[in-house]
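First, one chain by itself in structure tokens, the form predicted alone.
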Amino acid sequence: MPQTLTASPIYDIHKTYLENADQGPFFSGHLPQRQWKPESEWIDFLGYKIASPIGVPAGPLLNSKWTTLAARLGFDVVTYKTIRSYEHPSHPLPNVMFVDTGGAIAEDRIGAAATPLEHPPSSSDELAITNSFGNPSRKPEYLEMDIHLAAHALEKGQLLIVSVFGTGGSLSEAARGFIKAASLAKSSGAHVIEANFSCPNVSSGGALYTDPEASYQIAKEIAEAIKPTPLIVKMGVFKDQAELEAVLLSLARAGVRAVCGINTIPMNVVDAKGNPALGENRLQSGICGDPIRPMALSFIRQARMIIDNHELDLELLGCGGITKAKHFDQFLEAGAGAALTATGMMWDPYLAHRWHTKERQA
């Protein structure tokens, strides 16, 4: 049976990114009491002991208020929304829309059309959104203070990842941007750094994560700069397993400690007249939520097989379409060392509690 979405969403899609960051999270429920496992049962993960392998990927946790709420709701691996080394504005509204993708997204529908919905879905089986923010970032002074607060608000057994982003007209410029943001995050208290390679990073366009040589070059420089802090690389979908294998081999050679996937799946979001629903210059945007889970699970299975076959020293974090508690288990069983939910926790902040208390929905 579908899970009814009864909890109020903690992100207000009618407010701007900054309004959500400053006024949110919009959570009025109670914080559930948690029975912590004994430390002897905690999990070794990237050099840390974590109480559970579930958490939130880069995206919904806009600042320390958001990471702290997620941690108190039972998410033990929390990721601070992607930062740059300089202040950068968000795209204007709309940033988030409910969409109809026509069901689960298969490979042949990447880049196809999705249409906005007038009303929110009533169940998690229909929860699909598009988001378009443009990787906004606050001033470095704000980030330094706020990441410190985020790190120190966590309980023992919880982990703070900070996602970082770099741009430039060349790979060397992009690398410098990544390193500057990663160094800021590290000095501010991040336990682990995640480099977002799943957005266009250089002027030539394209997604950095699909290029083995470029990924190697930039990842190696970041890993060296932040050593011994672990480095994760965030990925999107690949055209085939051979491409994924080449990139995983390159990242392992570069000193990367883990990979996380998948990011959103790009589609053309158009209104009834065929016009870009998000605005003239934003025809294509990322789709999140339930429809992307099959492709996300396929990524995890393929990546796990490659990592095991080559005996790569890489951890695997899985995300994409976790909207029910039982979906965490699907990702863990597919080979992920940690399973993360973004859209799911925004519309059902009790997902971690449901998992901890073994409340698995049908």
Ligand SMILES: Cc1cc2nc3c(=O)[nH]c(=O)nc-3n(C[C@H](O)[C@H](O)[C@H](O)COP(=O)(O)O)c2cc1C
Given for the second form:
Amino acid sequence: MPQTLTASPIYDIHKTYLENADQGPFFSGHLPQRQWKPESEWIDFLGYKIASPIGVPAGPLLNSKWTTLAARLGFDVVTYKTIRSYEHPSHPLPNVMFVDTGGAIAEDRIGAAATPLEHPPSSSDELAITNSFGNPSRKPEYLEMDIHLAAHALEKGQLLIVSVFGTGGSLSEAARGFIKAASLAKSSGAHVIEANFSCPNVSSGGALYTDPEASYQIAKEIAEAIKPTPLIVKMGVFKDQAELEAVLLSLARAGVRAVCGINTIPMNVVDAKGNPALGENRLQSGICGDPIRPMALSFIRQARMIIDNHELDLELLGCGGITKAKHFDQFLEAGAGAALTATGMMWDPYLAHRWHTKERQA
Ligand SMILES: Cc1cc2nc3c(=O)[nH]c(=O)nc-3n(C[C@H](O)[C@H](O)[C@H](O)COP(=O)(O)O)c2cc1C
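Switching conditions: you have the form predicted alone, so give me the form predicted together with this ligand.
Starting with the chain above, the whole complex follows.
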């Protein structure tokens, strides 16, 4: 039976990123009563004990008000949306649009056309959005204070990951940008740092996460700079398993402790007349939500197999299309050590609670 969607998501897609950050999260429900498992049953994860492997990846949690709400709703691995080491504006509205992808996205439809939808779908089975923010960031002084608040609001058994991003005309310049943002996050109280490599970046011919040499160089510098704080690398989809294998081997060698995937899948969102729905400057944007789950699960299965075959010291965090409580289990069974939801939790903030209480929707 399809899960009916809430009419009022915690993120208001008609408001700007800053309005959502300052006025949100828009949640007026009750906070569920949590039955914590005994600490003896908690899980070892990246040097911490976590009460459950359920969480939120970089994106919906814009600041400490958002990370704190997610933690109180039962998400034990919460990720602070990607920051830079300097203030940077968001793309203008629209930042989020509902889309029709024509069902689950298969490999041959990466980069193909998707259609914007005026109204939200009625069920979580069709929950698909495109998001396009451009990695906005607040001032370093704000981030220092706010990441500190985010870390201190967590309960024992919960983990704060801060996602960071760096840019530059060369690999060493990009590495410096990542390190500056990562050091700020670390000194402000982040338990774990995640480097967002799944953005168009400095390496020629594609995103950084698909380039084993460039990934190695930047990841090694970040890992050394933040030691002993664990480093996660955020990845997107791979069309080629050999490419994924080469990158995982490089990252393990660079001292990275975990990988998280997948990021959004790029598509051309065009209206009925064929015009780009987000404007001429944003021809392609990332799709997330229900239709990307098959590719996300396939990423997890492949990555798990490679990690096990080579006995790599890498943890695996899975996300992409978790819109129901039972989907967390699919990721955990596929080999993820933690299962995270972005789009799903924006429209159903009780997803973690449903998992904790074993309310698995059909
Ligand atoms: C509103 C929104 C904002 C996002 N922002 C970021 C981001 O800042 N950094 C990042 O690495 N991923 C970002 N993502 C991607 C998610 O972390 C995740 O990889 C992707 O959405 C797939 O998961 P989902 O299907 O559960 O949404 C964002 C996703 C959403 C929905």
